[in-house]
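First, one chain by itself in structure tokens, the form predicted on its own.
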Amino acid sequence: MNAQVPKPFEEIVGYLEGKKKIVLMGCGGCATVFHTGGIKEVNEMAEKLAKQGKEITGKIGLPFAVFACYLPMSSMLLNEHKKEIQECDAILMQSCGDGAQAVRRYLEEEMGIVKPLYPANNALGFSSGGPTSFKEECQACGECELGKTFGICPFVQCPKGLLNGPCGGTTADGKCEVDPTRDCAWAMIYRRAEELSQVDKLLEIVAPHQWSKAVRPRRLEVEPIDLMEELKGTKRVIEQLGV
């Protein structure tokens, strides 16, 4: 999940200077898990911003599941909201980066519409865990290298993002030079190679990290998935949490 976190609610008021009625967007993917963007998030932000004297003329909340980024489900509540996007002075955008920018290029591209749309929240990167506690644990350079350092990216768990080896700072104890409450990531992977009695397989030369498939950005084409009948799977686990 694209961890995030709500910006200053200083910083969005200075964004919508000048701005009187605005059109908020939420989101029912990552923004919902971590209370940034769900539509409970999205009213809050109505009624914040309507005692800054905002008049808001539309709120758009993403039921959960369904993700901003994500055109095929989205599109459809913009274009229910076509009306109140067409006479607002600007939209607020409490989803990550990618999930704007997905509704910026469809309003412009696809429903010929140009609004000022503005950030409300910062994105912090891919992680996982959950219910409530979450950790980064991909940077998306696509060339994974789990597959060489045992399930542990030190990309990521490294604050050098060495992959060779660990640094000289690396203390008696297997902890971090970098901060010293964390492990080493180096550390990490060789006690997991360890356990997996594959401790030999660290001493092969690996070849250089092809840093070429992170040029940005990146584009990527895929068949699409008939989204019906995915969703038919998707009710089967609801129904089965008794919802």
Second form
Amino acid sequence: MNAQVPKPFEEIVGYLEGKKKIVLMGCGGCATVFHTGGIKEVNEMAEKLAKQGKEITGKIGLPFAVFACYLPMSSMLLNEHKKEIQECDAILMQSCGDGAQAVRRYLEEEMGIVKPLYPANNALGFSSGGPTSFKEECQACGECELGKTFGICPFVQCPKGLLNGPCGGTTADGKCEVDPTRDCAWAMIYRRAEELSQVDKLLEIVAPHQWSKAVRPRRLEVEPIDLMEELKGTKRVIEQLGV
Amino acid sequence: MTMKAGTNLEKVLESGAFAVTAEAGPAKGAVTSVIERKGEMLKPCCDAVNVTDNQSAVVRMSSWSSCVLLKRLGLDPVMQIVVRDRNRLAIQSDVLGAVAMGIQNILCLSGDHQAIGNHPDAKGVYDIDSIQLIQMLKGMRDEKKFQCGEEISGEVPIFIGAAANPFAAPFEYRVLRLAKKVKAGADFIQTQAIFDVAKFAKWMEMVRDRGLDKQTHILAGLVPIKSVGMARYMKDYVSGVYVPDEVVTRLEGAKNAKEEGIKICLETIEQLKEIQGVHGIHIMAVAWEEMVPHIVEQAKLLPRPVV
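Hand over the structure of the form predicted together with the partner chain; the form predicted on its own is what we had up.
Zooming out: every chain and molecule, the one shown earlier first.
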């Protein structure tokens, strides 16, 4: 998921200075999980902005699992709210930067609407876990090295991103020199190698990483999925699990 | 025997003599006199002198240019390279330049993280790690190829060094890590400062069990302690250094902490000489370089061999 936190309200008010009619849009994905843009947060934002004298002309709350960044889903709602969007002075996106930019792009390229669009959140990037604690574990480098590092990514867990073992700064109790409250990434990797009886694998030299795979911006073309069929499948699995 | 680089350090180590090297921190400015003064002092008592590369992530004159200044004085410099500040292009380019200037001992390090230095907002590079650096230098020397595989015109004769910390966790892993560095191409090893000789001896036993002392030259690291405050500071704040409580207590109880610090250093050297597989010592007298000639003399390691 893309972890995120809300921006300070004053910053948002600053963006909206001189703008009267505001359309709010949230996201039913990560922003719902992180309480930064679920339907509840969109309603709360509407109330707070109304107190600032703003006229909230549109509230586009996305139900859970409807992603702002996934246009086959979010575009349905954008088209539904076309009139409010056309008439507003600004759009406030309660999503990550991906959702915000996907919406901006769709409005411009597919709907021919050019409006000021502002972010309400600061995205922190990939993270995993939940429902309460989340940890950053993958940086989407484009060339996964987990197969050589016992399933723990040293690019994320080690501040130096060392691929071939720990630096000399590990403390005697296996903590990181940069943040002694954290375990050394390689102490964790070594522990797993021991548990899997594969310590000798650590003798293999991992070649320099292909950073060319991370040159931005990256683009990808894929075959579209059948959205309705996939959703039916999800429903079926949940029912089978008896949740 | 054919030499890899033919530096004084390589010749001394290959001759089987007990080598002595020391560290010299470069100036925090553009004056040449700082490193030159240290060089003059260390020249008669060391086989080679290491110049740190922005140690503790604090900016100083580059290791590269300081090594050139030492070379002009007739010393055999060891250039340190950390992977924190330069990517594979910059490092290879610097190595070619260094060899062109007669600097042929190169020590490969990860480097202290920028967060603990004087430019904590800097972006760390870490394009490659220290082991990949060793392997890259070996490729440049033995295959005459850049990391990308392209041919280098002419020879790149270098004597490749690496560091080892026998005291950092996980202890058992540290020998494996040394084995990996040797496999990558480390011709010599400098260890972290040794205060716990028993633990170091245990590590050396594991090193010998893997036959690593026969494949690389191990220089045991030493830091002479100047004061009780320095001992406490190193114990608590210098990453990678392990100062046992006994050392601190002993300095606290001494009438003259400086003399006691030198005494501890000399006792350690005597014990290190007895450990099989130790090929020499590397003295890191932080801001106390003037004591190195005295230490080497008292340790009966003078005169240095002429090879």
